[in-house]
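The data below hold one chain only, encoded as structure tokens and taken in the form predicted on its own.
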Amino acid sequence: MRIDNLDTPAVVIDLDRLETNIARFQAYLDRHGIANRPHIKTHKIPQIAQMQIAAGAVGITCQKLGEAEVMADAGIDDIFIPYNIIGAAKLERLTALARRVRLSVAADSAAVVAGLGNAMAGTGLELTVLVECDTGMGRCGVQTPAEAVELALLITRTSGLRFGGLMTYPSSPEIGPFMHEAVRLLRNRGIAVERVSGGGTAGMWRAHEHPEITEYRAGMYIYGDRYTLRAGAMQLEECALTIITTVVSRPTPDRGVIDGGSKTFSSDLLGLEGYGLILEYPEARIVSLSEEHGVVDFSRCSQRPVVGERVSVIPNHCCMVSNLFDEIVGIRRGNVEVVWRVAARGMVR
């Protein structure tokens, strides 16, 4: 089949961009001794996952456990779960996670560890226990080096857990001054710290100017987006993920509607202007989405689409469109190749 016989609307990846991209990375990541541990949140399709390992990743990332089982049913065996797991039906989950993978996970507060002690309790299980650091981003997080300290303490003296190091996002300026002073800290206590784990893809080609990261957790670098784009980290030419829509109306000589909305695109904005970047048409605006409609502003393009036109479209946020379709769809050079079910698709548990 080619890509003209898909129905819309259709997101399709460049397998050749996509192999491109896992492989230029990695190869990054090598020359710096860095370990590689993609977040697959950003494409949730267990056989990218697999190509992301077989291209030298020593894991995977998934931010909920969901995504976690759905990956270890899938055959991956080492998966790092940078989220704070809390609830009873979570840690019985997470419990029976560990007996089947190597599994490590984050905790930003001594509530945290003390559940997920609980949780080993008994179990004959270790699970490595990461401190989260709040370096700049203001979310999740002990919120100096001195708290990253006290909180390792706690988890080394916890039956059923060891310390397996730091971790933090984004990779910031603020991140050096930060993992230095905690490192320095843990090893005067006689504390090892075998892990720094830094990410995101806007500044993942600037990971090894901060020494203390051991592994880097990136996800959009596979597809690429306009935030992406926007943070210089990749080019157009390197986007391997583009929406197939269809224009469905031209009501004004100025205004079209295509196929997708805000179940095809997202409502993510990201600080950037629309809702998509057109590709034939680059100076047309995606100017608001309703569920199945987006509107488009074509008053700056000299030429402009008839209805039945379809054109490609690359998305503001390419992990939140992962989890808005049930199938991705490979294509190289035109044709269809491959189509993925998005196995982990809406596991926010």
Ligand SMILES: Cc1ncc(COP(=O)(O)O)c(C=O)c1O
Second form
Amino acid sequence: MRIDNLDTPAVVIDLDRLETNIARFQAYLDRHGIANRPHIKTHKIPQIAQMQIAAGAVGITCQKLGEAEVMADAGIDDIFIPYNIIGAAKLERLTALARRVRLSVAADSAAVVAGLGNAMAGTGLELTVLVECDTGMGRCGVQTPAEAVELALLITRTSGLRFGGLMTYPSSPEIGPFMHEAVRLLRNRGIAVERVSGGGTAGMWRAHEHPEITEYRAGMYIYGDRYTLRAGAMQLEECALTIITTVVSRPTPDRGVIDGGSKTFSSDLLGLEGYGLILEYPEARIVSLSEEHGVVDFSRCSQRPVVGERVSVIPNHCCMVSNLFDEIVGIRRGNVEVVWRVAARGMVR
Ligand SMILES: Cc1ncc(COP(=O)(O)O)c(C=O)c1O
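Next up, the form predicted in complex with the ligand. The previous block was the form predicted on its own.
After this comes the whole thing, all chains and molecules, with the earlier chain placed first.
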């Protein structure tokens, strides 16, 4: 089937670009001796995770247990969940998963560590736990290197757990002093820091500037999107994911409406102007979305589309798009080569 025959809206992946993006970042990390542990929340597709591993990734990162379970079912056996796992229901699933794969998780408090320890008690398992450090994002994470040491000591004292190192997100230049000091303090206490896990597509080409970092978790680098373009981490001709839409209305000379809205693109703006970049009409702006309509202002365009015309959109945030579609189509030179089920979509638990 040709790309022109796909019904819209359709999410398509340029396979040549996808493969190049996977290979290029792997080569960069290899060059700098940093392990690659890509974040699969961007694609949620086991086959793409397997491509990343085949290219040299040591394992994968999943944000949620549900994603990790899907990936384990597909045979992926080394999974990091950099997320505080809380509550009996999840801890039970975590224990079951730890029996199946090499599993590591993150924790940022004694409460989380206690839950993990209780879950492992009597199982004969040893769960690897990294301490999450808040190096500037203001989300989860211990607040100081001294707190990181304290939590690491608690992990080493908790049976069923082993201290696996430190993690942070995103890897901006500011992480340096925090991670450097935390590693120094831990080593002074005789605690080995086997992994320091950084992440983020925006800072991916600067991973090597942090000598502490031993592994890197990037997600969006495989697809690219407007956010990644603005961050300067990728170029337009490297973006692999586009959404093909159809112009369904031209109610005024300036206005057009495409058949994708917030249920196609998500409402993420991420500080950008408009909800996507229309490749055929780069001066157009997707100014508003309702669930199934995208309203486009074509006033800055010298050429304008007619009803029925198909236009391709680079979304603001590719990870959100993955989570909204059951299937994603892989194309090569205009031909449909594969249709992937987004097996871990909706896995928020
Ligand atoms: C903990 C963690 N690690 C890695 C990533 C991957 O970063 P990016 O999406 O910028 O590639 C994310 C993204 O949200 C994250 O939350």
